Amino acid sequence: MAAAPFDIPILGDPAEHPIPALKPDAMAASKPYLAAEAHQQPLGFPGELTEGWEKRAVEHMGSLVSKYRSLQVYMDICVKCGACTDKCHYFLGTHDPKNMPVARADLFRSVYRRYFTPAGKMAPGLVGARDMTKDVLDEWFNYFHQCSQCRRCSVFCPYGIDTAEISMAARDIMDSIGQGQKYCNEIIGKVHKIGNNLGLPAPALIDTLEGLEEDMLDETGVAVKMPIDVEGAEVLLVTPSADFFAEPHVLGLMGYAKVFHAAGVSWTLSTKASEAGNFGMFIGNYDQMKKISMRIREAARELGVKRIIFGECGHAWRVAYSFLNTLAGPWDFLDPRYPVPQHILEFTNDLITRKGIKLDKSGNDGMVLTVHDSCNVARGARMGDKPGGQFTIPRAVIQASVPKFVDMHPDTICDKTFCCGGGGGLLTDELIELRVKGASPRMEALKDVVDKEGVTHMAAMCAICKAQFTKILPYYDFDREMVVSVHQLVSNAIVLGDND
């Protein structure tokens, strides 16, 4: 590939971390697209800033932490300790100070000190208050999106501080006045217009499953299905819709569309819920959290489905864990026996617990695998019954798939494992700069792994990951075919036709 207009990290030991040497606005140039008035108004945000927008900013905040008291203890409740200065993967791979989770909450706490503490309202040059300016609001666009909501800092926070909920707060007040950032609402009104982040319409989706089953098919002689729409099916799987047509993702979908046929349980997509993804979280927005969820609801209903199973995604996995039973419930049609909702990656680990299905290592003979813990699986949601799930279930699909697996640095994996580069709203490519260095703490722990271990792939289970896996890898030298999909490696594994 050519050479990148900007430096690359070097990658070191993922057992050392030396706190980097600062440089200051280092990123002070980086942002994201200004969304449009086409982008803003089909959301019910204003087009574009008007007269009396810091008032409105400041009002906006003011509700915020009236309604989110945990909003209002990270505001009061920092004593700048250091924890987690060197926790951000874009700070590490930046080095530009206001990365640091503590600095870049500070931007917020600045202005949240002037209107809502005496101490600011009285003296605001003695205890960093500052005013709500066009200057401020431009650095709150910056660097509130050089955050990628991963909550990797909150893990070493004494005090568990979220800045991930911070970042959404500053996100949502500056969507209300008009200063919205294009990736995101773009994609969202993509969702309520058409029904997935891709604009992908029903036609076309019917289309691109037939072509599916014919590639199955061919590679396996059976008939295993895509059904979308099904009435009356057992499942309805709403997955992101960068499975229906991306690679990795896709050859995850295979995945699930076998292990379902193996299994023998009938199942269905819907072209009213093609999508799992929920930026609404990425904009800190519950209101559009809600309209894009009830899209599943909606569909549940009118399918008259058991049970509602989501695909490999992280932060559809995260809302759909966290908020979904608030957002669109009571989920009191389904049947009662499931969880609501479940993940595929339970159901699949269900099934091999079981003997449901059978998995047969040599379908992935020569390669050695390791797993990239998405962020939001991590550490905003869990899997199964057990406390930990998220981190031993995936574990378990993998290594009942592949000859050999091996984990990453223990400071990279689990509940610390780092961001991919990409999350939170950033996969866009104006921020590959900012995607390409934040990726650097994963890549150090991926290449240690490669040189002592001899991995040849890495897992993931997160339709963003994948996506920021093939665009990064090859800055840092590895094949873009280095990442897959968890449901990938199963697809390669599973045993068809003879299971009961």
The other form holds:
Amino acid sequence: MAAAPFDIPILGDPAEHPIPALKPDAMAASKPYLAAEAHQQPLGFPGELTEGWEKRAVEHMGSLVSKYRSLQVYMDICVKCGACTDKCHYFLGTHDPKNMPVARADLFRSVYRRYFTPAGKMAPGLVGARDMTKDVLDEWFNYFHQCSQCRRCSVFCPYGIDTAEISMAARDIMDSIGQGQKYCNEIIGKVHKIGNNLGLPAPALIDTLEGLEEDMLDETGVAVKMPIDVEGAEVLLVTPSADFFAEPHVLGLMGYAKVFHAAGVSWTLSTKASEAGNFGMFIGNYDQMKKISMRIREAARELGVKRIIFGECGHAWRVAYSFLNTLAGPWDFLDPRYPVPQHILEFTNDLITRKGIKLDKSGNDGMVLTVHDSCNVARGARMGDKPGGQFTIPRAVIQASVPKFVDMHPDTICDKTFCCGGGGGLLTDELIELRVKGASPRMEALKDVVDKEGVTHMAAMCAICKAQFTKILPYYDFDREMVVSVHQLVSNAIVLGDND
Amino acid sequence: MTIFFAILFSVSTLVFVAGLAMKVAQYARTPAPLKIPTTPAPLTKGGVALRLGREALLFESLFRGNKLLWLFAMIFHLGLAVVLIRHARYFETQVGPLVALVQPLAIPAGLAMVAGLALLLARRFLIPRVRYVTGPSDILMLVLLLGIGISGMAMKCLVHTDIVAVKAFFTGLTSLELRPLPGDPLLGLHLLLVCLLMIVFPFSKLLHAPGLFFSPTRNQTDNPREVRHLAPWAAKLEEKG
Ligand code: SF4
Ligand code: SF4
Ligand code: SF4
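Based on the form predicted on its own presented above, generate the structure block for the form predicted together with the partner chain.
Zooming out: every chain and molecule, the one shown earlier first.
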């Protein structure tokens, strides 16, 4: 690994988790690229800050506060107890006090108090109320782009205050006045124009899938199909576009295809809904989130499918599980026997328990697995029909596919999981220092099981996690190929008999 | 002094009740457009009630988050709860069974309340992370509560006040009758601070008490696939689009 222009955190023992001393302004210079007019306008946002933006920002804040109970309540009820202060991976990795969830939220709350509370209007100094100024806005832009909206802070807050809700609102306000983030808005533009985050046009996509079919035929001797735009298929599979593109994502996609093949269920991808991700959530914009979700509804209607299944993607599954019914429902035209939507892991796990597919663990010989609970799945979206199914189901599938599985330290898994460090619209190169440092709590827990249990691989069920880990593992002297898709393990283990 | 406190008490009670009612109405009125319970979340309303009950009575999340703070908060809130119940005897002519039950706990509870507050205040200065997020209003709030606790305890243990007269004053107040309040400076201070607390309550972080029950991450059922959840403003959006 080439020397990084910043310090790589030293990994300790996850059981001790010492709380770092504060280093004020350690990340004051970290910020993403500003969206240009060309990224803003297709989304209907102003191209740049113009005269009077302060007033418009405050007005927009007022409208959000009246539309979102979460925001209204969370603005009022924080007692500054500090229980959340040591819970954010970005604080633990960067030591910047503004990355403590309550301090981050206070950047927003201070403005809320100034304009919307009697105390803030009468005695701003007493309650830490601030005018909306350019300095405040700059601080917002920096620090609300140092939050991956992972919601770890919400788990430990006595009132469930969810800083993700606040950072989404802050980003929405910034977009509305022309201070958008290039990475997210450019990607949303691509979804609207081309259909997916990567901007893969339909012909390229079809080409890729054909290539993958050939690869699978060579490797297994079985003609596993990658159908796309097939009308009348039973299942529409919506998956992150990264699955069409790079390892380990694409190995997971082959896993899905093999599962469908082995189960004998007809399925199809869609060129229209060729993206599971929904960056509308990252920018906190309901309209965008809805617009992006509607593509899935249209594709399902046009193709006449009976069920919708989502591939491995963290925030996509949160939007799908928790919001899709709201944003693009009702789904009364689909087969009522299945939940809408389903997760591919629910589908595969069901087949495993019903013995509808056979797995041979020797396909993954020599591998010792652990799993990274992607935080949007862990804290935002269930699988199966019991609370916590999103923890048991992926583990069950992994355990059925590999010879040995171990969990990481209990304070870093399930609903206490640490974010990969690259979620929430931060997976962009200019934020690499933040991403590397923010990954340190996860890396610490990983190193622990590598050293003690001989773990060789870490499975993830989120496209962003996989991309982030592939990039940052080398900074911690791990092999980038250490991160694998869950369905990559299934793919290696599945027995492809004759289905006819 | 009697007239002054009669007026002040009435006004601050009014501010407290009306202000709180307005805030609660605002929370109830503001829609939660999306399902955002922090998972694993209960699947049924009964489960949600249990979750909220555990949060309100046992501070479950705080326990997971910070054991020492949980202990301090418990000491203070439990003390406060007992003290509050006990104070009912200044307002009701007949002492209820609950009040009688906690009667022997009066002094330990008062001490717990003051000690809890002192610990909470100390950590605001001693822990750098907490000091960083502490504002003047956070300190003042603790000082105010401490003032109430200490003046109350002083009356209980050191300079006894004529509580029969105090009770007469309050029961009189509730039946709109003016009866004299003892002219005791400690009592005056105690009541003054209590009035102040009631007035700031609906405008301060003390809203965490009712707010907890409106927190969407805690009070929503985890059933978005089964039941379509649609806020009124989002439904309007659909009609348009
Ligand atoms: S844990 Fe909750 S109440 Fe406590 S400081 Fe953090 S956000 Fe505020
Ligand atoms: S949501 Fe995650 S990233 Fe954001 S403040 Fe909370 S813990 Fe940190
Ligand atoms: S990338 Fe993965 S771990 Fe990170 S925010 Fe998304 S789901 Fe969470």
